[in-house]
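In the form predicted alone, a lone chain appears below as structure tokens.
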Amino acid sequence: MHLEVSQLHKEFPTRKGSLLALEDINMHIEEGEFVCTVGASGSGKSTLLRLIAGLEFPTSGEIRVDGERVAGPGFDRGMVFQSYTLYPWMNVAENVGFGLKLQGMSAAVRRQRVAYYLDVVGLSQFAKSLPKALSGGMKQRVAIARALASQPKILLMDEPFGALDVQTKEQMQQFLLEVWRCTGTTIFMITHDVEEAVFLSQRIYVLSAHPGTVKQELKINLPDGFTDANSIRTSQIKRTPTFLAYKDQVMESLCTSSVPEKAMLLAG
């Protein structure tokens, strides 16, 4: 999988005329990758994502994944928002399985399907509970499963823990590299949570905001020992020297990337 973003422009009408929310944005995400782009807000990362997704089209520029043009939505690229997006009607198992279903995938094979991604999320007791049952974390996990279980070639995620809890956060964090290290999914999130995106990410992006530009793209090389049985980092190495660095990093480059608007407003 390789998905490349190229000299990416997008405008949006207003009354006022046009606003330039994204500017020549070119990045970059390779196979098995777990990359984070992190913004202000007003920096149009939930509009690159949704550029991504191909629920909106380019002003100019390009998308492409394995060579081919994103024209529109596909299920090479599954898609988890914030809000956990399920339908209230619909058990655990059928929520995960409706974009089989809308394939034309058989009852039977889509039941197998449906059942393997429970067990990766570890709701495989709750196939048959309604939404209302759930607590937002497991609804989450639910919402994760549904965009797994078309096994895209990359997971796109809209800051996909913004309104949970700290504690449910940090759970979810560990959660999902166990999801990543488990599928080999390539992972795609954008976040305003600057320590969540060190934590998670091999790569980070970082937005500058009005109109949206890559100001930096930077590499994550955490310290090994920080990991538990599985080999996945834990929550201890958010405390670590190199860890503080690199939030002192990101958050440098962020607070920079905004002297303009605010030397701007104090001008005027």
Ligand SMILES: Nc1ncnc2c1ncn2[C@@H]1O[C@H](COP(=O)(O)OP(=O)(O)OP(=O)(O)O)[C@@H](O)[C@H]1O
Given for the second form:
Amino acid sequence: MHLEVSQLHKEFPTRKGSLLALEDINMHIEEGEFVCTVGASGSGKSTLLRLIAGLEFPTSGEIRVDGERVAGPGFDRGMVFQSYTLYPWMNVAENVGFGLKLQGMSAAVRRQRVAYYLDVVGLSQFAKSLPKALSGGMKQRVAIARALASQPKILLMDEPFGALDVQTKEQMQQFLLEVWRCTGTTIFMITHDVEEAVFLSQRIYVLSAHPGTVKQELKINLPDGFTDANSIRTSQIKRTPTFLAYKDQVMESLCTSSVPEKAMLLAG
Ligand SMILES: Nc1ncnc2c1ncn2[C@@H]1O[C@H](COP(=O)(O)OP(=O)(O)OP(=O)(O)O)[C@@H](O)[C@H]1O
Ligand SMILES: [Mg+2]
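The form predicted together with the named molecule is what I want next, because the block you gave corresponds to the form predicted alone; please supply it.
Full complex below, order starting with the chain above.
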């Protein structure tokens, strides 16, 4: 898997003219990587993810997955959003298997696949439950299982833990690292939480706002669980000097990047 974003621009027409949401974005994500993008509100994070997902189209520039230009949504890219997007009338197993059904997978293979990913997210015993019986963290685990079930080349996540309380969020971050290690899935996640980004990422892109541009690319050299199975990051790492130094670096980059209202509206 190789994701390449090249010279990406995105403008939105508005009544006051054209709004430049993303300007000259260049990024790449490699097989098995966990990459986060952080940026202030309005820096175009969701727009970027929606473009990669094929839910929006670039004004110019391009996005390629394994050399293929993204021309719309596809099962090679799995999405997890901040808001809970489970179908309330379907039980957990049906929610996880829904995309597989759309792909025409037989019921028997689908059952196996669903069972496997429910096990991965630790929710096998809730297969028959309706979403309303689940906590927020559990709903997001189902959403992650649903996205993983299609075995996408890359998992795209837009602030997936943004609506969770602090404690659940910490558990979910740890859980996501474990899922990443056991499945080897490539993950690209959007967040405005700097601590979350440093904790999860091997690499971070910092976006500046108005318009969204890549301000900095930063490699996070903390243990990541691939070189040594015992070295998976745990929340204790958040108090180490190396971790705090990374966090400061990203914070500084974010703070110096928020130029207020720089000519965001283009003539038009
Ligand atoms: N469909 C649209 N039409 C017009 N403007 C849009 C549209 N979608 C996004 N925008 C604008 O583009 C800019 C970037 O929005 P986007 O939602 O991508 O930001 P974000 O970084 O995800 O913000 P947040 O952290 O609040 O989720 C904003 O100024 C927003 O108002
Ligand atoms: Mg957003």
